[in-house]
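Take a look at this single chain in structure tokens; it is the form predicted alone.
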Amino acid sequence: MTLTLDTDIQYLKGVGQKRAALYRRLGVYRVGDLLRHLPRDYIDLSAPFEVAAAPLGERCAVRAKVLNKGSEARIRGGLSIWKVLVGDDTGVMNLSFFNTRYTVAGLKEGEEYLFYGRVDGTLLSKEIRSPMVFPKEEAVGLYPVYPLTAGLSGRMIAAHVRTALEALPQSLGDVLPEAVRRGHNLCDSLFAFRAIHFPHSVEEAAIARRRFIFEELLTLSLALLKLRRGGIERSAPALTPPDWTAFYQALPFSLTGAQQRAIADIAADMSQGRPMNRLIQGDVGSGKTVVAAAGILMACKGGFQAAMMAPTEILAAQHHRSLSPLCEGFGLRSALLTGSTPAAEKRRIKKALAAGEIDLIIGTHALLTADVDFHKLALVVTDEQHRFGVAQRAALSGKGQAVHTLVMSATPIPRTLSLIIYGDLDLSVIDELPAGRQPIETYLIDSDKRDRAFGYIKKHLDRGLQGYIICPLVEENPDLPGLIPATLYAEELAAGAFRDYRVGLLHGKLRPKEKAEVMARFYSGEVQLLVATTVVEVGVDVPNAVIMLIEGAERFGLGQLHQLRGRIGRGSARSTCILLSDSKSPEVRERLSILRRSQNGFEIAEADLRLRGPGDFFGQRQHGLPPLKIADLVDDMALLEAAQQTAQNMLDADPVLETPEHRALGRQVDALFDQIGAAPN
């Protein structure tokens, strides 16, 4: 049978069935996978020192021979330890091996290795712990470590790959063009597979990083590039813009100028007969509901309806809460449905949109419901759009024909990451505060500042004024000692230190009628401190609440905490926000500094980014895109905008990538569509 990259993995010589199970488990079905299934790290073996050289207190190679193996030890837990002998011309050393007779029964006296561990002990008394063990002839280049699963070593693996690539025809076809290869001075892919897996040299492996890197910057940019062609190519309603004179007198307040540039950007997308795919990206409390606002008048002043979907019912009501009055003032009916709406009144809501009777429905993810049916959908709004996957902004956008989109993130998004999340819309930014918003005051402290913090914030309640505490917890972690969680703060603080103040609790375990009962109290001002987990990071709009203190700081990201931040300072009083952490760290203190120095989100965002790496700038949450396995947004920016320019070059020439020298990266196009649970128009 002759060997491709499509062959199955259990047909690989030394692989079979059982070990086809656990290569599934790291998402490796066919020898192309595999070849993909790329070193993590390696382990330099070029260069081995002698005893006497091996640095104490360092992971490295030591050449030595075996100069008494030793005999197995029982130690507690029926543990078995075998402690081994090895020497050189300048020394001797003691290697200790756990569990791991095979091992130590392979070694033969008298036989030189090499040993890959740390080296511990004194200069003259040093040890390796369970080190790693190669004979001599490998002692070349750098031994590639990967991603494991129960039951295969990287031993393992490497030996399989070494198998894959001595039995793959060398004339393997490439998934890069020649054209586009030779362009960006990339290798052909039979020598990056090599050079990926056992480069000879850090230079080496580098050539071939790079040209992956290149590949996969560039399947992801051919995707997102052609869901947003896939838009253009079709037609949607092209819609006339009001008279915005009516509309701006109708607001209690003046537009900024970036705004109204947001509010022309839409207008123009939405008058051209095609669907429009925009993000209105700006920093919290920059006024973008107000631009959504502009753009659902225009929709349903033409005659058609709109949806806005919310990743949260907090979000979804404040929502309803400030666009509702506004749309009575222009006729226009809404409504909100969430997962908590009544039955009864679902199904009233559900059947009235159905009717055309509703023109504005602003809901939760109860809005993707098979029996959510509208009866002339033209806009679809979605707010905190990372929040949502691809493939769920298109489930919304499904129920009507052509629709235009726009979506909006108060989270700021550094320009690296935003090519990448949102590479299929066109942005507007607004970088501009509305006229009267003051600075946010940040302190940062520690628990011995508390009581002071505490009567900082009593000042400011005692004048009428509204608070926040913020949590990192719900409820007690063991695995995190030192946390207070905000149900027993909540209690500790009502009996306590604010036994004379009106103490609610928010957080997200509370069903959505008790969030609605207690978000219900704090807007109204019966509740003057509000003791909450992130559960209030956006959507969450009190201009009364203007003081907000930040238990455990060092648990959130910079983002986050800007987004926290950004839940007070939104009226005209001057607002306090104080970060409390004991944490010792010159790192951490200098991140928390960060949020001192700087109000823009952006920049914070970048800082961020740069510190936590892209892998956990989102936290937990879901943006709906595959993970890159070995682009790094912080490192390879430059090799993302020439993916993309190369992206659009290509389909301006071929845009369904048929032709031959395309139809591999096509496929690979739609392997991508399959993974996010989207698929081009």
Second form
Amino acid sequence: MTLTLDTDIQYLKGVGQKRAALYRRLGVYRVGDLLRHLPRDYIDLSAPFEVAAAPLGERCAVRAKVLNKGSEARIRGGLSIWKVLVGDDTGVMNLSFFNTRYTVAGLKEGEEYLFYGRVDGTLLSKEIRSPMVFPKEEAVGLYPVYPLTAGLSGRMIAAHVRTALEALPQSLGDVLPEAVRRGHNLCDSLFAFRAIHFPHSVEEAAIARRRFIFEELLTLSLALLKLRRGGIERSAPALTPPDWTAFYQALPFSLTGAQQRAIADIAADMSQGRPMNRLIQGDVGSGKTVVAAAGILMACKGGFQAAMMAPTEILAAQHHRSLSPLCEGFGLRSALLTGSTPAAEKRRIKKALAAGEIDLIIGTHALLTADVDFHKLALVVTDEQHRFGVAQRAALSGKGQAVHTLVMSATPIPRTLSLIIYGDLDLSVIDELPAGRQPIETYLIDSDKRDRAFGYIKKHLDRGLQGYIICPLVEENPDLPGLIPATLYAEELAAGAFRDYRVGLLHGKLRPKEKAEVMARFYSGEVQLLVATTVVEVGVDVPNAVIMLIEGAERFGLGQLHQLRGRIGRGSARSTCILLSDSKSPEVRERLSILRRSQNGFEIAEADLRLRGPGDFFGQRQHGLPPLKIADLVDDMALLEAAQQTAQNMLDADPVLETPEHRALGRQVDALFDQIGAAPN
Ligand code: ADP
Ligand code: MG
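Write the structure block of the form predicted in complex with adenosine-5'-diphosphate (ADP) for the protein whose form predicted alone appears above.
Every component of the complex follows; first up is the chain already shown.
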């Protein structure tokens, strides 16, 4: 039987059933997976030291002859230690082996080996504890260090990889078509496998890495593009713009130039007969909702249905509250469908949707369930889209035969990530705030000044304005003793400092119905002060709320604080945000003071990125992307662009990747596609 990349790992010489089970823990099922189990580092064996020159305190390779194998000595706890004396013309050194009788047994006195490990002891009496041992002839270039699992040593994995590389036929195919490899100066796969596992030099490893990074990014790009294109070029309803004058007149304000431009972009897209794929990016409070409303009007006036999806029930309800009067003014019927819609009501709405008796449906993920059918869906709007996974968006788009897609986001993301997440989405930026907005004054205080801050908040409430107090916690957490949970805090405030005011409590553990009730009371002005956790972070819009106190501000990321602060400053009144933190750390104070200086979400995100590093700020998980094994979205920007371009050209020529030179890549894409489908939000 010839070995292929698809051969079950257990049939590889030296593996067998038991080790195959261990391999499965590493995600290795087939020979191809083993070859893609890439080293996380290398040990440099290319320039071993002589004993005298081996640097103390450093990990390095020493070439030496075994002089005396010594014998095993028992030490406490059933452990055994074996001291071996090695040396060369320049000196001798000791090696200690713990519980590794087999390694020592394999050593031959008089034979030369390479020993790798940290050199301890003194200049005159050097020692390496638990060294790795390499026969002289095996020790060329760099030796791979693998991610491990109990029961599989690095040596074993390296040996299995070597066996596989030797047994695979020279004519092993390549997932990357030759033209692509030539075009981007990439090595072929057999070379890449050899060079990434057993490189002769750092340069050779880099050449191999570059190829795998490209392959990974190309596979991801193809999967996302295919997802978006739905496998075939689709047509979508060519809509006629409605009477915009009537729309403008129905609004209580006049639109900013940026809003008008975004609406013009949308109108142009939706009249083309091809699906719109547009992202509206605008900072918090820039007025994205009304832009979406324009698109909705265009779709529904054209006799089609529109769906708007928000990440939380609160937000969905808010959109419904603000959009339904506008819709009614134009003779459109709208409904709200969320997880907490009563079952009978749900059934009624679903029936009406399928019959075309509802024009606009607003909701949460509930809109994604398989039994929601549309009569004639033409437009899907996704608000605060970064909260949804790629797959969720695609699922909703898949509901219509061919739909226009509009996504709205306040989250500034670096270009690398946006290329991946939005791919070929067109972009409209709302870079202008509505007229009359005043900058939000932002202060940083510690808890000594809490009472004064309360007094300041009360002054605002007395003038008929509203405010927020944000707490990081819902319930008491013994690990965070200094932090007051929102529930307790709200009680204390309602009975104490704010006993003459109407205080409401909002947090994520409330039932949806309770949340909706509190929010309704806050919208109506009945609740003057809302004590809340970060559930108000996205989208909540109560322009009469102009003051916010954020407790434990150091516990939030800057982007999150910017979003939270964006709940105020939404009208023409002056707004104030008070960040409360007792942290004495200069880094924390520096980070928080960025918010005092800037109101610009892009600037703030950039500063945050600089301070915290990209890893945790733009976590891929929140975007619903599968984890990347080797590529790095920040470092590999140039390759990502090349991969995106290649993916587009490839799919233009071969939309389902069925030609012989694309088939292998197509299978790889399908495998990833499954993974994206299973990826949680
Ligand atoms: P976001 O972009 O954060 O989603 P919203 O769409 O919620 O912002 O709008 C924020 C607030 O600004 C809302 O109260 C909205 O009615 C108001 N608004 C939107 N556009 C304008 C405008 N051109 N002039 C004045 N107020 C506006
Ligand atoms: Mg919004």
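Positions refer to the first chain, counted from 1. As the structure is a computational prediction, the values presented were derived from the model and not from experiment. If you superpose the two forms and keep the largest set of C-alpha atoms that fall within 1.5 Å, you have the rigid core.
- F98: CA moves 2 Å or more between the two forms after rigid-core fitting.
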